[in-house]
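Read the single chain below, which is given as structure tokens and is the form predicted on its own.
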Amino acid sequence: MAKTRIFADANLKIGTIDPNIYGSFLEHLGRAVYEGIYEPGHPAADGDGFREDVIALIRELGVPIVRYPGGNFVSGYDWKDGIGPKAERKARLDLAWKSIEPNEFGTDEFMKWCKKTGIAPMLAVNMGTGTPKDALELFEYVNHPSGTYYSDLRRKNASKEPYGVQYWCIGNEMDGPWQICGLTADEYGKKAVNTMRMLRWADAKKADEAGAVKLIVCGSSSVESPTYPEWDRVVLEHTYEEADLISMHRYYEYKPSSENPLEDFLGSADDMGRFIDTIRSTICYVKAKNRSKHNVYISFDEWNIWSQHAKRTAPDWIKAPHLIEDVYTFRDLLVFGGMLNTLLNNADIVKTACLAQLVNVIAPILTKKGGEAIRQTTFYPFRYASHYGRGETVRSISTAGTFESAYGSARLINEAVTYNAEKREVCVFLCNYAQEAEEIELELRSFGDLRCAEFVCMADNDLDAANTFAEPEAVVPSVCEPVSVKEGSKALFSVRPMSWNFLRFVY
């Protein structure tokens, strides 16, 4: 049995964990909205058509913020189509996903759903076919109290009180040739900074006040893009003083046809960390070049595992087609857990993140029209992280071995250690990517005398095992015997081959 030593000290802090790293994403794509969160007539739907069984699962996940309404969809979306009496709303072509958008669910419905679910909204504005003026009018509609055309229209349509949306994405993936009315970095930077200034001028608070709007500019949507990372530099040079965050998007997939498919897939989490390092460096460069005292952080507002090479089987130009409904395997769970660790280990720079997406479309929750909702395999690592990965991330030093992947060297043991002083607990999230059991010698110093309160493991000999409507609990966590702690800080235990593990220590 191989052995890995892991050391962590309470004084070696990486950064404070922003709860918004456990955010998610809802786009008008496939069945994410229609038949996902919204299905009038469903046995579990409330009077507004919101599926309460889905809301219960989202609360179980612990999602604090949701990005809406896109995604590629937003670059061709006129938000005015989705407000007012539903009988008067017009159906439109959605060019992004070759679907029909009925506009039965729009801004006011989303805000009402957020309030019921206990989620903060993150709105994306259209920087494709849309203009800075369109963005300002949306801002006025949702955030201005009263006395103007759009604020009074909101009061008439849905809510006398403003919605108080704080987080605003200034477009989506504008670097991508697939984006409706995509722009060059220079074009986007100029358009974005003007939009951001207008939103700041319209905000009731100054930029440095608590509750002021947080503005997110589009960063690179893919490391494979020929404009990466030059795009990020150019955009930041235009927008640095107005931006609070710059977005990152990254998806990984299992490719059975590659030379070393398993190793290449398992190397995804370490590659994700290198992507963050590049954008971190770009931010630092622009800050230095601008001689700025302002800080810009990262919003990793799209991340997940996605089989992007799967062929579309749903017909074009229908409402809510079955699109990108990946069924996640135990293999996916292992990589997903490592990606969560990467976000935690970059808590000093990553301040928001959105798992893309929340329901049905590459999501931890799957629904059946008129039927039940189930938890996918990836639901569980996310749930444990969002509930227990709080406080601060502390740096861990490990002797773990490595393996080679298409992304370069990657760790066989992938871990993150969090410290919640308020709750007096230390949590360890650990993936074993080795195909043999690993003995872990863990030393957690300067936290006080620790006791292991919980040890949870997910392991399966079948990497293709998945939760389905026929077997919704085929892959679930197992509760293990808590490990013993010697001298208040040292624990010796073994983890199963190809496993995800969670340990919670209290003092």
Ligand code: AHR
Given for the second form:
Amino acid sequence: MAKTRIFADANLKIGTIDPNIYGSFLEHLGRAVYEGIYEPGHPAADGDGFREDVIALIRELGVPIVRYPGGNFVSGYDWKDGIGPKAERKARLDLAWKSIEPNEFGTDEFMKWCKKTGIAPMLAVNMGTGTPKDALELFEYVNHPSGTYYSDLRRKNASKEPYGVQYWCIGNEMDGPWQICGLTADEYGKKAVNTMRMLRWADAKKADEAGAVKLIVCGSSSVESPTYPEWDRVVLEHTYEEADLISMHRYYEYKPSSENPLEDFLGSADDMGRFIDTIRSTICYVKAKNRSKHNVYISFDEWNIWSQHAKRTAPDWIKAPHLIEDVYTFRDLLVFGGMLNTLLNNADIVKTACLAQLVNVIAPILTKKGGEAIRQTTFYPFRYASHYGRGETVRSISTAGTFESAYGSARLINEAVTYNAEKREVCVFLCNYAQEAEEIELELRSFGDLRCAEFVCMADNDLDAANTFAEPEAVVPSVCEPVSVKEGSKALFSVRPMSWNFLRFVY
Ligand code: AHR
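Same protein, different condition: the form predicted on its own was shown, now please give the form predicted together with alpha-L-arabinofuranose (AHR).
Shown next: the complete complex, the earlier chain at its head.
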């Protein structure tokens, strides 16, 4: 059995983990909203049509913030279509997903759902067909207390109190040729900075005050985009002083037809780390060029596994079509766990992240119309990370071997170590990408006299295993015997081939 030594020290901190890295995303796409979180008439729906069985799963997942309403959808969306008496709302064409948007669920419904679930909203404004003025009017509707046309309209329609939305995405993937009214970096940079200034002026708080709005500019939508990473540099040069965060999006995919499909797929998590390195460098470059004292962070506000090669089978121009409802396998779970580790290992710069998406559409939760809601394989690593990956990430140094993937070299043992001083807990999230069991010699120094309180493992001989409505618990975590710790800091244990592991130590 091969052996990997992993060393971590409480003093070697990477950064404080912002709980908002466990955010998610709900787009008006397929059945994410309609038949996902909102299904009036469903036996588990409340008086507002919000599915409480779905809310229970989202609470279990531990999502603190949700981005809404898109995604590509937002670039053609007029938010004014989604407010006011439902009987008067108009159905519209959604060009992004070739669907009918009935507008039965809009901003006020989303805010009500957020309040019920205890989730913070992250709103995206339309930078495609929308203007800076439209964005300002949405801001006024949502955040201004009263005494203006849109704030009084909100008071009349839905809420006397302003919603106090803090996170604002200034458009979505504006570099993509698929984006409705996509822009060049220069055009977008100019439009974005003007919009951001208007939102800042409208905000009751000053930019650096606690609770002030956080503005997120669109970074490259993908490393495959021909304008990457030049787009990011140009956009940041226009917006640096106004931006709090720059967005990153990345989806990985298992491609059975590639030469080494498994290795290539397993290389995704390390590749995601290199993508972050590039954007980190671009931010540093613009900061230096601007002679700025201001910091811009990363909002990794779309990440997941998505089989993009799958063809659309749903008919065009219907409401809530079955679109991109990927069923996640155990193989996907392994890569997904590594991607979570990458986010944790960059906790100093990644301050928000959104698992794209939350329900039905490339999501950890699947629902049946009128029926049950189930947890996908990927639900579990996310749940453990969001509940226990809190506090700080500490640097881990490892002797892990490597393998070659289409993305370059990747580690066979992929781990993240988190330290929650308040809870007196040290957690290790570890993927074994080797096809054999691996012996792990772990040394966790300077934390205190540690004892292993929990060891959970997910392993499966069938990489295609998945949870389905017929068999919703085919892939679930197993509880293992906690490992013994010598001298309060050293543990020797083995992990199963191709496995995801979670160890929690307390002191
Ligand atoms: O999450 C699905 C889509 O992926 C989003 O609408 C878009 O932003 C991205 O390309």
